[in-house]
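Just one chain follows, in the form predicted in complex with the partner chain, and it is written as structure tokens.
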Amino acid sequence: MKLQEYQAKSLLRTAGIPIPASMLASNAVQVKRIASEIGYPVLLKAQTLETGRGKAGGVRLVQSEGDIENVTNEVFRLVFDAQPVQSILVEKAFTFSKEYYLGIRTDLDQGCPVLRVSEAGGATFLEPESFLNARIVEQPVDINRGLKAFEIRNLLTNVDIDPSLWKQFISIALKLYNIYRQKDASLTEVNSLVVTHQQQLFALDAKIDIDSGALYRQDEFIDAYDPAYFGWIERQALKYDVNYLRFPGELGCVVNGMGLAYLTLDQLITMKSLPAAIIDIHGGASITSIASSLEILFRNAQVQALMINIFGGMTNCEVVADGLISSATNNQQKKPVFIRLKGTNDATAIERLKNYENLRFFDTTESLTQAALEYLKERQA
């Protein structure tokens, strides 16, 4: 789960890494009134968590009052990702020297945390050409003795920086380590670390992606989701801990496993269709998260026909029985339900069915996925 700039550089001002004075503002009398209280220059930031946010002009400097009012409503236009921004962050900007990049990520094939700086620090960080070009020093970490400032000074010696400013370095990384830690990141990163003409560092933006699977002890972040970045059925999916995919096809798919999530959507894509959604309900899911599966894709005006595809290890067939019957009331439009279930408890579950309606057995994958095609076609036709 990624976090907005303003709830990332939170952190990092509670964690004492020095960031520029700023304020988040919602419209535009407040950027106004910031501004005069922060002073000019200042830095008007589109909050988004979409990639390429300088590029598209969410980032915008303004020197003096007489600009602010043009700017911001410039900003307050933009659209990422199909939402309209709904704030600002208002910064202090200043000029600087030079700048790096630093940041801690999950390697996950190495399965520990990696400490990474650069020189070629900035908006242009993540282009490839100047990944390519940058020199990039690494130190993946112990997690159990954590990070340790030794370390931090080997990366520094292979690095362009005054050996009067490794404290400073020093002391952010290890902030910086300590937020990932604490916070369940997945990605901790500073992009760009400034040195100001006063040899000070200041994080200039950051970026922190906290791992959803820990969320349950990082609970100050479920408040933070952005309500209006998520809809009805994303909050319903987060809820009921189901892997939600969108498409704009009419099938609505439920299955369990990101494998047969794969395998429907390589099948459909043969076929030249598309799916509207692919619901994963995990292995062993809970009636209640079936239903709720169901009730999302019975809802759903796009999904015209559902298809359930469960082979069940730890999954008990008899659960996803019951969680389609408990939700039978849901499908006011009698939506056809194609199913196929198979593994653990499938001839009980078969037999719980038997006077469910709009209701079509099949055996395989392949079989399943042609008969709901076929379906859809002939409507159409």
Partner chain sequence: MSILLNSNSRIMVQGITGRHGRFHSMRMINNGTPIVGGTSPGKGGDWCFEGNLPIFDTVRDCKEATNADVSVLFVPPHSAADAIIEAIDSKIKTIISITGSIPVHDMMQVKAALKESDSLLIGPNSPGVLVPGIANAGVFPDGIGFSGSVGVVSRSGTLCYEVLDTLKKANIGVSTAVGIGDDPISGVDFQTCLELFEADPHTEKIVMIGGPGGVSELTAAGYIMEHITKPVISYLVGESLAASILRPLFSHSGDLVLDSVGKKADALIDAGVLLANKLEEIPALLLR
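Positions refer to the first chain, counted from 1. What we label the rigid core is the largest C-alpha set whose atoms superpose within 1.5 Å from one form to the other. Keep in mind that this is a model prediction, so the values were computed, not measured. First, how it differs from the form predicted alone.
Relative to the superposed rigid core, the position of the CA of residue 272 differs between the two forms by 2 Å or more. A displacement of 2 angstroms or greater separates the C-alpha positions of residue 282 between the two forms, with the rigid core held in common. A movement of the C-alpha atom of residue 368 reaching 2 angstroms or beyond is seen between the two forms when the two forms are aligned on their rigid core.
Please give the other form, namely the form predicted alone, since only the form predicted in complex with the partner chain has been shown so far.
We keep it simple here and write out only the one chain, dropping partners and molecules.
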């Protein structure tokens, strides 16, 4: 998951990395009040997950109160990838003499985190020619030993950074690595890291990506998803580590494994239909993740009936049954459930579900799909 700039900077501030004074605003009145409190000049920075906001006018410098209202309205009118700007980070602006890039990212080829430092920072770093005009150095990090100060110092000897800044630079890099490790990040990036005229380093912009697979132990980020990009359904799916695929049909499908998902989708397409959603609970799913997946579909007004297609290997059919029973109270509209359970403890699971209302059992995927589609046709007739 990608954090918004204000969310990333909150982590930097907590870690002790110097950042400019800033506050988030969701309307023009708040922008004006915060700018007055921080003191002019200020930067108005549109909060969006899309790239290129600077060139699109999403980062604006305001020198005085007389200009704040017009500039604020212009920023709020911006649209990035069909998503209007919902909030603005109001930040203290100041001049600086130099900017650098500092980042730690997961390198899948090397199988470890990599520390990257560049003499080019800010928008310059994103330009292809910067790789020709500025040195970029990298240091693989032993995940068991962690990042060490001497490794950072060795990197700094290969780039044009004033030695008087090394102590500050090393401190910021170590704190950035701690965020990377403690928050299960795949990327922690400061771009740019600027040098003020008082020889102080400040993080002007930050980008942090959290590994979605680690959200089960990073609860603080579940509600950090921007609602403009992630609704309740997407947040629930990420929280319980299930794959959620949206379609324009009327059947909600729960499967364990993308093989069954593709098979179910192929059969529906062959029968000239589409699902409303497919949820892949993966192998070895828990009662909680199964119950949450079913709740998502029960609460989806587009879903008229549910198909549960489970081949129990790593997934215990009894756990699926318990998840279904746990979510039964959320089926307030009494949507019918068509279910196929085959594999580990399937007989016991089916026995547990015999008293469950609106439930129909099937032996094959074909008969399951056919019955669900026939139900929809009857309902529409």
